[in-house]
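This document starts with one chain, in the form predicted alone, laid out as C-alpha cells.
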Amino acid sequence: MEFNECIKYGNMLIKYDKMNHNNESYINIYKKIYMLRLVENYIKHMVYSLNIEHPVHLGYGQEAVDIGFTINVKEGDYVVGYHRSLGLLIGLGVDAKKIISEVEGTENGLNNGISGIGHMIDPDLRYISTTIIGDNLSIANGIAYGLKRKGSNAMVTVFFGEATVSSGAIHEALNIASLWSLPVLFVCIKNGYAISLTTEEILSNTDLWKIAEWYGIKGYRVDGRDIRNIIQIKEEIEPIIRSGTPVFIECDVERLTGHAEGLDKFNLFKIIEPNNENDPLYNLEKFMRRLGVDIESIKEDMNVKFNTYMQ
C-alpha cells in the first residue's frame, strides 16, 4: 500500500504535527501496543503448542488502530468489536491473562472460559464483540440510539474489516446512524485481505471511505500504521460524533500474519516481516527513540514482568 497522506478528507490534510502529547503519554500508549504484542505472540504460540483447533485471529500490524482508539476512552462510552479484538480489551485495559485463559477455555477468564476469543465482554467497561460479520454494525446502533434517549453525551466505537463493506449490514447501519443522528464511529479496518482474497478481489470500489458519503456520513481514511495519526484523527472528530453526527473511518494497515491462527490453508499470500515501516510497533519505537526514550529497558522490564506474570 501506498500512503501519500497522513489522514485525508476530500482534499483536507490533516496533519499529527499539533499534537501536543509528552513523552510520559507517548511511553503509556507503547506499553500497551508491546503488551498487545507478548500477548499474540504467547497465544499464536500456545495455538501451535497446545493444538488449538479453534481459529485464532490475531491483529499483527493493526495495533496502532485498536490501541489508538480504545486507550483513552471517556466513562460511558461503548465498544463493540469484532472477530479480531484482542488490542480491543488491551486497550481498554482488561487483565492480560483473563485474555489468554479466555483463549484457553479456563474458569479464570474474563468470560469463565466460555466465550472464547471472538465473544469476549465486559460489561464494567462497557465493551461487547460478536464474530458474525456486519452483527457488531446494528448492535452499536442500538446502543447508541439508547445513549441518545437518554440524552447522554458518550458514544459507540465499532470495529470491522474491509470484507463487511460487501455485506448488506454496513448499509443498513450508515442509513439508520445518519437517519438518526446517532453518535457512532464507524472503524474500517483495512488490511488488504478478507480470508485469503484481496480487497480488489471483493471489492470493485476500494475507497472505502466514500461509501459513507452515499447516506451523508463523513468518511475519512488514515494510514493506520502509525498511532500518531489515529490519536490525531480521533481528538479531531469525537467532538462531532458525541454531537450526534456518525463519522466512518477507513484505516489502511498491512497484514502482518495470515486470516487465523490454526487455519494454514487460508494463508497463502507471503507473510511481511515485522520490524519495518508496516509494522505499528516499530514506527512507533522509531519515534520514540528520537525523543530520546529508552525504549530497550521498557521492553527488557516488561518481557520480564510478563514472562513472571504468565508463570
Second form
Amino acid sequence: MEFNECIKYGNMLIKYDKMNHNNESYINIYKKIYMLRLVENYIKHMVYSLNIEHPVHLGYGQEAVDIGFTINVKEGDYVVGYHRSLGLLIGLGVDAKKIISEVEGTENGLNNGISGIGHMIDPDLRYISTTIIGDNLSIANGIAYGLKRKGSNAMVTVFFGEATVSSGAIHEALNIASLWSLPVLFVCIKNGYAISLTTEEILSNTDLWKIAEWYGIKGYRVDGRDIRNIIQIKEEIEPIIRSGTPVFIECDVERLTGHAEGLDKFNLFKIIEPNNENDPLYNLEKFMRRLGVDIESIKEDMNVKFNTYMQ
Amino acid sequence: METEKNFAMAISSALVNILKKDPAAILIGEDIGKYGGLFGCTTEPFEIFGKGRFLEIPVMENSIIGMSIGMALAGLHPIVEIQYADFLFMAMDQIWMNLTQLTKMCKNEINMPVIIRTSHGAGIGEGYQHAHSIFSLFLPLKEINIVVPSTPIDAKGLLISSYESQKPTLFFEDRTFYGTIPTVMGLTDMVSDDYYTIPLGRARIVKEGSQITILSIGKMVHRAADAIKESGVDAELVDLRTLSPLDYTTIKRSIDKTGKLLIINEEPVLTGFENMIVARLLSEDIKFSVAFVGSMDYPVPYSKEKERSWLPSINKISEAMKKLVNKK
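Alternative state: the form predicted together with its partner chain, after the form predicted alone:
Starting with the chain above, the whole complex follows.
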C-alpha cells in the first residue's frame, strides 16, 4: 500500500548527500544545535552544582528533531511543545539567558519564573507548551482551525513523545485533524522510553507511523538522529500540510539522558555518551567536517561568546 | 423590541447578538447545528448564520476545550456548548490545567475568551449522570467566571457580559428552565432583542427584608421566593447571579442589616459555595447566625418523586427560615 511511507534508515542520508546545499545554511543549523548543547550542558551543570530541586527535562539525543523543525518556522506558523522542549525554544530563537533563568525560576525568565521549564509560552513567537500528556494535541488542532478559518497559509507543528501515542488524546486529535483537513504536523519523538518504561512495554505496536493510516493521513518514520533527515522531510511535507493535510511523523531518537535531571533515580538510567552515532551533534559535525567546515573554530568562538554572555 | 422569551430563547437571542457583533465569535458543540442544540438554544442562530459560524464536533469534551484554547490563541472567540455539566468532568483537565492558567503564565499577554455553556441540575428525571450541579467545584479557579442565571433577562445579559469579559467563563443553565419562563417576584418576563449586558459580580436583591438574609443562585432563588411567601418571614432574598466574581459587598451589607444568614444551594449541603462565603464572613469577625439548606448527600435519584425530594423543597426552606428567625 502506497498510502503510508516508511522511510528506511540510511536511505535519506544517501539521497541527501547528493543534494546541493551550501555550507552557510549548515553553519547556521550547526550553530543552533551547538547552542542548544551549550544551554543544556549549562542547565545540567546548574542542576547538580546548585542543587536545583525542580525536575528538569533535557533533550539530549533529540536535538536534530527540535532544531530541524523549528529553525525556519515561517511567519504566522505556530509551534506547540511538551515537557522536553528546550530545543524548540532555541530553534525559534529565544534568548538563552531567558530560557536558563526560567529553568532557574527567576524573575528574568521567559515567563518570570512562573511557568518553569515545561510550560514556557512566548506569544510573540507563537509558541506554547503543556506538560499534561496529550493536552497539546487538541490545542494545536484548535490553533490550526483558527488559522484555516482566517484563510491563512500558516501551519502548526506539535511535538510529543511515544507516551502520548499510548493515550486516548492521539485518537481524538488525529481524527479531527484529518476530518477537518487541518494544517497540523504531528511530530512524535520516539526516544525509547516513557519515564522508566520502554516503548515495547507501553505500546502494542511500536511502528508508530502506522497509526496515521487509520485516519487516512500520511505517516512517516525518520531517523531523528541526523538533522539532514529532518530538514529533508520537512521540505517534502510542508506544502502538503499547508494545503490542509495533516501529517504524522515518527522521529526515532535515543534518549541520551534520564527522564529528568534532578530525579536521580532516573538519571542513573543513561549517561550521555557523545561522539557516537546516537548523538545528533556528533552526526552533524561529522558531515560538516566532510564538507570542509572548520568546526573547531566555530565551537571555540561560540564557547567564548556563551561563557561571556552568561557571566 | 421586547418579547416574551423563555430561557432557551433568551440564550439564543444573546448568541444571535454576539454572532452579529463579532465575526470572530463561533459556536462549538455537539448537535448544535440542524438539531438546534439538545435544549434548543442554537436553533435560531443556526437559521440566521448557518454552518459557517458553527462547529459541530464529535464527543470528546477534553479535546473540545483544548481546541477552544487553540482557537482563542489564533484569535477566535469560541462559545462552547457542553450538553450536560456532568460531562465537564471529562474536560476538567483542559479547563483546570490550561484554560484558566495560560493567561497568568505569560504576564497577561494573552486572553482566553472561551465561554463554556452547559446545562445543569436535577429535576427532569435523567438520573445521576445527567443531573449534577457542580458550579462550586470550579471556585478554586480564580481565573474563570462562574455564572448561574435564574431568569431569562439575566441569562441574556450575563451571557453577553461573559463574552465581553474576554475571560474564560462557565455558564450554567438550569435544565428545568429552558422551555419555561422562570420569573421571580414580579420581574418582567419581557426580554429585549437588542444587545444588552448585566454586569458580572453584581448580585440582585430580589426582595428586601429585615429578619434574615437568604443567599441563593439559579433555580433555588425561585424556591426561596416561594418559601418566603409560604413562611411569612420578612426575608431579604439575594440572587448571587455569579459565584465568581462574587458580590461580597451586597452579601455583607445585607448581613449587617439582618444578622442572620440562610444559604440555599442545590449542591449537596455544605459542599458548595456556602463554605466560602461563611468562611470569609467569619474571617472578618462579623457576628451572625447561619443555617444551610442543600440537596441530599446521595446520588440524584432517577424516580421523579425521589428526585423531587432530593432537591431542597419549598417546605424545607420555609422551615429553615422560621427556625433561623426564632434563633436567639
